[in-house]
Every structure is written in structure tokens, then in C-alpha cells.
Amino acid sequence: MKRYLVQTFGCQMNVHDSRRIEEVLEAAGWQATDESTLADLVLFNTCSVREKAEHKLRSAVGWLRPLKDERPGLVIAIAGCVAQQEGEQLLRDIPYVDLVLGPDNIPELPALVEAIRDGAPPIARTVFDLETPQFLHAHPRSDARRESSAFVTVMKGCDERCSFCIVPTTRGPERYRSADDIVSEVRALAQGGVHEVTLLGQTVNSWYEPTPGESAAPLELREKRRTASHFAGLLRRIAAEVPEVLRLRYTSPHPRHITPALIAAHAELAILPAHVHLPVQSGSDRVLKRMLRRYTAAEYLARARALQSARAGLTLSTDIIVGFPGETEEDFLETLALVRDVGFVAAFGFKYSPRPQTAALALGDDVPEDTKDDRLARLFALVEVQQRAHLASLVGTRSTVLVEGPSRDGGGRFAGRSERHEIVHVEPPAGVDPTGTLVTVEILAAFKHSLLGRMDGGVPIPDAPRTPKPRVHLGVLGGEGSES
């Protein structure tokens, strides 16, 4: 039996891609393993949004060099955004890597690996599918890895061209999937036991019904063809046609596409949870302009407040970059002021790092590293105060929790997400496994990054659950942040 191991770096899109990689390999007769010493293929699915992720990749690949020397037949592959960014250069830089694979070339993976196993030289395959975009379908799992939540891609690529972001280079221009195809996939997942679906895209809420061949057209022509987002209509169609789905999330939206129709959908569709992750990046108009974000702080605040007004109790989280070229202390204080005004309950914060092939390279990197560190710490401190106050305010209330599975600390406890996306630890009645169900919970206590709850008929949990320490973010959100 041929065995593979996939290690994932980066955002939800990379997690989704890794699942599709697993599916195409298993369809070709491969079996998963958690041990690199047992694997015939080790694949790293990579992120290049921030320099730190690339450093992690090179360190992880380096650990395999002795294993490759012992087992020359081991295939080492690099997929994802770093693969797309570097291409054949990765083969020159890391000569024991056998395969470099772009995100659009995942369907070719089994055949490329077999070619290498048959003696072919190292291969770099990084070609965008512009003429006829392909979207790999997510499939419900029927084995022990069965999940109650799943990702569904609705678009890929990005046309925003923010000055700090490498995504347009590594993911290509925006390509959209048809509504029929999206709804079909969501329906299949729901029939397979999935109760929560998260729609994915680099600018997910810019989605609209695609026109054949438009992905290969120049950016100016694509912008002219696209008169408005159809995303709210897609949400309504899924809600109407797939009632088995209990929650419908999306990530990551761009503030420019928070339309009146989308705000109305949040007011009217119970399937949409009371939480939106809405990247802002900065609260300074001067910095936003240098970032090419195409909105002002006031415009962002107006859209955030409109969302909060549309749904009682709706919470917001965000992405923020500190130390962008030219950011002054006054600029940073404006960011902190926006954080207070919006009342973010969680934030992914990052220090600016120059990325190749981005416009921001021309601006230099003139904010000292210790200043970036200080600003990041101050940002996190403010968000933590707001988050703790928010979690404390929920004690004594009732919440609906989609239970995802046993808590990591065991003890018969389970963990899930509330309608606002908080982590909630619960203890069900004796003998009950609530995994995959939507339960009503009384909130008994608030901890640093999570809540303690009791299901109807259950008993309180005596001790605070041990939640994992967040790596680069504060809050109750999973993953590595978004790319919008």
C-alpha cells in the first residue's frame, strides 16, 4: 500500500486544498499516514502570504533530508502558494524536492507522483486554469474522520491588488464557480451529514455568476463586465434549497463588497450565524491608501455598524497589519481607535513583512522591528480586553452550539461553536454523544478564550478547560487568518 502524509501551512483555503489533495490521492489508491518514516510521499501544502510561513516550510523540509538520503524512493512535494510563487526555483534551491505543484494542478498530482516514482526527473507544474477554471468538489467523509463542518470553494484568485499581498500572483485572477455547481456540492455534503458549510474565496463576497471565458480576459474588461456582487443571492439560494444545512458561514469577505443586499441577508436568513470576519488591515486612511484597500476607515466603520444593526448580537473579528511602510504612531493610534469603535471581539494581528512581486516593496520597510513588536503587543492587549468583556457578558445567557467533537482535554466533555463563533465547552447528559448536533446551552462561565456551558439535562464542568495557546492571534477563531 502506498502511503502519503500532508502537512498544511496557512489559511482556510490551504486547509480546503489539503482535503482535496487527500481525496485525489486516496482515489488513486493511496493511504494516509501520520508517520513520515512510513510515507512514500510527503507533501507540504504551503502559504506565502507572510514570510514566517515560508520559513516554517524550509525548516520542515530540511528535517526530511536525512530520511531522503536513507530512502531515495521517498517523493517530497511542495504544493500551494509558495510552489506557485517559486516554481522551478524551489527545485534549484532544495535539490532533494521532487515535485512542485500549483493550487490549480492538484488533479494532476497522482500521475505526476507516479511519473517521479518511475524515474522521471523533478517536476514543476504551476499552470493557472484560466480558460476553463476547475473546482475540486468536497466530499462527505464516511469513515472515522467524518465531520460536521466543511469548506466549499465559490471562487479563487484575487483582482484587488492590495500593495502588500502576494495572493494575485500565487492564486491568479478571480475565477468564479457557477451557483448550480456550488449548491450541488453543498447539498451532497448535507446529505452526507455535514451541518455547517463555510463558503471560501479570497474575496468571497465578490462572487457573481461567471461568464464562460471571462477569467482569461484583462482585468479592466473583467471589472467592466462585473456590475455587482451576486453573493447575497447565492446565500439565499443555499438557504432555500438545502434546508439540512444548519449554519452557513463565509470567509474572507472584502469590505468593498459588503452590499445592502448582503446586509439584508444577515437580517433575514437564520442560517447565517451572528458573526462576520471582516478584514480591515488598518484604521488609518493614509495607510489604507498606501495599501490600495479602496475604502476609508469611515466607510469600513459604516459597513461594520450596518452589519451589527442587521442582526442582534452580531460580532466582528478582523485582520490587522502593524508596521506597514510609513506607518506612524499617529496612524497606529487611529487603528486602535477603530478597534475600539467597532468593538472587535477577536483579531488576527501581523507584523508587515515584504513579499516578492508586491507593490509595497517600492515603499521600503522603514518601521523598526521593535516598533512593530510594540504595536502588535498593544493591539493584542486591547483586543483581549474587549474579548474578555464580551465573553463575560454572555454568562447567564443561552446559546446555540454546533458540537464539533470531544474537547481536547477529554473528561467526557465536548466542544463546539456558538452562533457567534465562540468556542464553547459542554458536558452532555450521561451516555449522550452530541457531535454534529445543534444544542441549546446555558453559559455558566467565561475563560480567557472560550466559554463554559451546560446542555439541558447536563451538569456543570468543574474546572476550566485547557484551550490551546493562540499562535499569532487573539480570540476564538481558528486558522491562520485570512488573505483579504
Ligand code: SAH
The other form holds:
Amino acid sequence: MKRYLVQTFGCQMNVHDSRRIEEVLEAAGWQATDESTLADLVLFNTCSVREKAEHKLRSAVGWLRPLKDERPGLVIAIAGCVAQQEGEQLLRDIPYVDLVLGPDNIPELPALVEAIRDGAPPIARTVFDLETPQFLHAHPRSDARRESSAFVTVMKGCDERCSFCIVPTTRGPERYRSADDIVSEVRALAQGGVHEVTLLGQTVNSWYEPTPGESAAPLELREKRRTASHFAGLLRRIAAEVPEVLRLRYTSPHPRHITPALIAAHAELAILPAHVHLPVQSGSDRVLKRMLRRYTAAEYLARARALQSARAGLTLSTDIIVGFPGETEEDFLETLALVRDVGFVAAFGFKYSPRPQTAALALGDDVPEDTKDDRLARLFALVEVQQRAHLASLVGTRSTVLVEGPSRDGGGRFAGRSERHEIVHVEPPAGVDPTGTLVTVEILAAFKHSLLGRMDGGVPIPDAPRTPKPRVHLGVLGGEGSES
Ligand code: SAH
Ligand code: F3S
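So the form predicted alone is up there; where is the form predicted together with the named molecule?
Okay, now the whole complex, with that chain kicking things off.
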């Protein structure tokens, strides 16, 4: 029996890729293990968006060295963004690594691992599939790890080239997936018991129907098509054709592709949650310009307001970078002002981290570390206040919760997400297991990052499968931010 262990770093895109990696390996006869001592293959699916993420990888790989010395047959693989970025250099830097695999080369993994097990020298395979982009279908879990929530990729790569961001290098140019393909994956997941789908893409809302071979078309031509995004049409099509999907989320949209059609979709489609994660990065026009974000703070605010007016109670969360090169105290105060004006209920905050092959490298890294720390702390303090006020304002209201499984704190409670994405701990009537169903609750109390609700009636979903051991992890709503 061949056993594998996959360790994932980074964003939802990576979590999603790790699942495809597991599926590809399992189709080739591999079995999962949680024990590195039992594994024949250990694969790190990596993130390079900030330097700290890269350091984490290097120390994690370092832990395996004694194991590799003991069992030279153990295959150590590095996949994901660090793999794509560094390619063969990684094999030279960490000599006990056997395989370096780019995000587009996942289907080749089993054959490459077999080649190494048969004695081939270390391999680096990091080629983008530009001509005929492949999108691996997510398969619904049929075992005990069945889930009620799943991700579906609608595009890969990024052409925005924000000046701080390494993603366009590590994930390549934008490639879009056809609506038919997306809808058929959503349908298969829904038939397998999934009730919540999150559409994934680096600028997910620039989606449009691709034409064959167009990833080779000039950038200006593709830019025109992206600007005329058909994303709202895709949302409408999924809502109409796959009624089993009860919630349709998407992440992450780019502010410049929040079109009137998308705003209208939020007003009309009940399936869309009353929450959007809309990365802003900064509230200073001067900084936004140097980040090449292509909107002003006023334009961002106008779009945020339009979303908020489209659906009553719609909340927004965001990503913010502090300490971007040249960011002054005044710039940062403008960011705080925008955070207040928009009323974000959660934010991921990051200290600027210079990344290889990005335009911002030329701007230096002139904001001292302690200033970055100070700004991050002030940002989180403000978001925390807003988050608490928001959660407190919900006490006494009713909410619709998609229950994901038993609460981690035990005590017979269950946990899920509200229509706005808050974590809600649910007290069901005695003997009722609401896992995998949509229930209405009355909000009884607000905690620091979550809510408590009393279930007043389930909306049973016909043939809803139970989720014996849910693997959906309930992170906090944000606010704490993240410096992962
Ligand atoms: N469009 C992507 C963004 C990927 S990077 C998405 O779908 O979310 C996620 C976040 O990391 C960005 O929004 C940004 O806030 C942060 N980030 C990216 N590059 C960074 C850098 N060099 N330093 C600090 N934070 C960075
Ligand atoms: Fe990165 Fe900007 Fe694209 S943050 S992923 S270059 S939209």
C-alpha cells in the first residue's frame, strides 16, 4: 500500500488544489495517511505570497530531513506557488527534495512520483497549460468526509499585476473555464450533497466565456473582454440550473469588476449571500496608484455602497496591506477612514513583504518594521470594534444558518454560517442533528467572533445526506486578521 501525506499552506486556492492532488493520487492507488513516518510521499502545497509563508515551508521541509535519511525511498515533493516560482533552483537549495511541481502540472503527479520511485533523478516540472487550460473537476466526497460546502474554480492565473503581488508569476496568465464546464461541476457536487458552492478565482468577477485558444491572444484584447465581465450571467445560470445549491459564494472579486449587472444580481438572487469579501488594499489614492490597483478610494466606496444598497444587511470584509513602500501616516489614516466609511465587519491585514519579480521591488521597502506592526495593530483594533458592534446588533434578529457540523467546543451544539458568513453556534432541539441543512435561528448572544442561535425550525432538504465527520474548518470571521 502506497501512502501519501499532503500539507497545505496558503489560500483557499491552495486548499482546493490540495484536494485535486489527493484525488489524482487516490485515482492512482495511493492512500492518505496523517503520519509522516508511514508516508511514502510527503507533498507540501506551498504559498509564496508573503516571505513569511516561504519561511514556513522551508522549516516544515527541514523537519523531514531525518526521516529521509532513515528512509531514502520516501519521496518529498513541493507543489504550488513556491514550486512554480523557484523551479529547479529549489532542487539545488534543498537537496533532499525529489520533485518540484507547478500548479498546472498536478495531473502528472502520479507518473512523476513513480518515475522517482523507480530511480529517476530529482524532477522539476513547472509548465503552464497556456494552449488548452485544464480545470480538474472537484469530485463530491463519497466517504465519511462528505461535505456540504465546496469550491469550484472558474478561472486561473491573474493579469492584474498589482505591483506588490507575486501571483501573476506563480499562477501565470488568466485562463477562463467555460460556463458549461463550471455548471456541470456544480451540478455533480450538488447531486453529491453539496449545498454551498464558492466560485474561486484570483479576480473571480472578471469571468467571461472563453473562446478556444484565446489565452494566446494579445493582452489588450483579453482586457476588453474582462472589462465586459459576464460573471453576473454565470451566477444567474447556476441559480437557475442547479436549484439544489442553496448558497453561492465567490472569492475574491476585484473592485474594478464590480459591474452594475453584478450589483443587480445581488439584489435579485436570494442564493447569493449577504456578504462580499472585496479586497481594497489601501484607502489612499496615492498608494492605490502605486499598487496599480486601478481604482480610487472614492470609486471603491461607491461600489461598496452600491452592494450594500442592493441587499439589506449586506456586509463587507476586505484585505489590507500596511507599510507599502512610501506609505505615510496620512496615507494610513486614509485607510482607517475608509475602513470606517465602508464599515468592514472583518479584515485580513498584512504587512507589506517585498516579493521577487514584482514591480514594487523598485520602490524599496522603506516603512520600518515597527511602524508596520503599529499600523497593523491599529487596523485590527478598529476592525475589532466594528466587528463587535456588528455582531451585537444581530442579537434578537433571525438568521438562516447552513449547519456544517458539531461545534468544536462540544456541548451538543452545532456550528454553521449565517447568510452573511458569521459563524453561528446553533442549539438544536433535543435529539436533532441539523448537519447539512439550512435552519432558521434566533440570535441569542454575540461572542467576540461568533454568534449563538437557537434553532426554531429546520428547513429539511429533500434527501439531504448527513455529514458524519465534517472536515469544513470553521475559521474565525476575520477581524483577527492573518499574517500567515
Ligand atoms: N486576488 C487574490 C489575492 C491573492 S493574495 C485573491 O483572490 O484573494 C491575497 C492577499 O495577500 C492580497 O489581497 C493582499 O492583501 C496580500 N498580499 C499580496 N501580496 C502581498 C505582499 N507582497 N505583501 C503583503 N501582502 C500581500
Ligand atoms: Fe495579486 Fe492583484 Fe492579481 S493582488 S492575484 S495581482 S488582482
